[in-house]
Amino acid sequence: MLENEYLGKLILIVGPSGSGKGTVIKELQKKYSGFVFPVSYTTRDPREGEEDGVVYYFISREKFKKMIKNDEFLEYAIVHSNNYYGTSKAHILDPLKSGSVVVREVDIQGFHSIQKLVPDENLVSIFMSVSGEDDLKGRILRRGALSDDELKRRMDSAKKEIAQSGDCDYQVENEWGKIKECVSHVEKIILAEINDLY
């Protein structure tokens, strides 16, 4: 690897659908206007009052290919049905050259690409679990109604992640109803984590 030119922190939110990523990512949002949190691209649909933007632009498959194309992502793949999510080069190693502190959730594969292209010293990954299968399935199916073959993809890809939860640096339980204590978890190791960077 080259010389180190990063000077900022990537803190990577990461487990399965389901498991309260992007609510946590949401609560950190209101609380650190510092932070960088990059949007990913999807090729899927929106859901109900998902605006484009915010958490991910939404674009075509080929414009999703020519991205792919043009070695513009950090890491990409294609999830559930055959949807592809992809992470932008430029949205988080600019600002991790610049010294700034870095917060996005990616699954478990997303983290696996990302570790081998961001040193040690500037990434944090934080696995996101939840208290056990039928809390998982209940959290996948309140996000809206998927057919059967769907609803198995999911969770047989949630075991998956889960069973590789210990590459991660650190594991917080999002235990349901105690969505404070968990975001309060996540925020202590980021502060900690980011410590020396001021």
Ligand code: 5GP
Contents of the next structure:
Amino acid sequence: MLENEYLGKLILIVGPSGSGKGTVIKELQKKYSGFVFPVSYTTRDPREGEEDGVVYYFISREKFKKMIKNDEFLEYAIVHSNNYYGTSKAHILDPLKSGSVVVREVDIQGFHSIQKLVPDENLVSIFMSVSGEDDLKGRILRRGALSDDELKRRMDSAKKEIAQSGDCDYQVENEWGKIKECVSHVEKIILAEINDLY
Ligand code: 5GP
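If the structure you just shared is the form predicted on its own, then what does the corresponding form predicted in complex with the ligand look like?
Everything in the complex follows now, all chains and molecules, and the chain you saw is the first one.
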């Protein structure tokens, strides 16, 4: 068997749209400047206030397909049945090789792809869930106006993701109004998991 070339840990935050993954990651970013937070690529349009190069690079389908051809993605997926999302190989694997803690949100398809590529000992998956369907719908709608079609697509993906939540190493519930507790739960998991790196 090949020797494991990775020294760090990749923490994947998984969970349906609106479950608070972005908020949790933002809080971790404020506190852990030594962690690496890679920027993914997507073909979806930016939402109001979203800046290019912070959470995503917003690119065209043509550019995305070119990157697929050039084998630049560690994984990519069509999410909510319409847009491409993908993590860059270099942005994830290079810091992982040099021993960094890398934190990224992906959908459940992305998690399953990465699971086949990164050894178990270097991978930690945390699934964030919410209290129920109504709660989820409210959170998705609160992020901005959506067409009925888009809302349905997001709710359908959410149901599929929740059904596979048990595939992740940890499940964390983000109860409405308790984001602080949720962040500290995720933080505790990460700190316990990376303890052996230091
Ligand atoms: P949103 O459009 O709400 O920002 O994200 C939609 C979904 O795509 C979320 O579940 C989010 O976690 C997921 N996602 C974000 N970046 C990536 C990525 O690089 N790869 C994959 N597979 N999913 C991603």
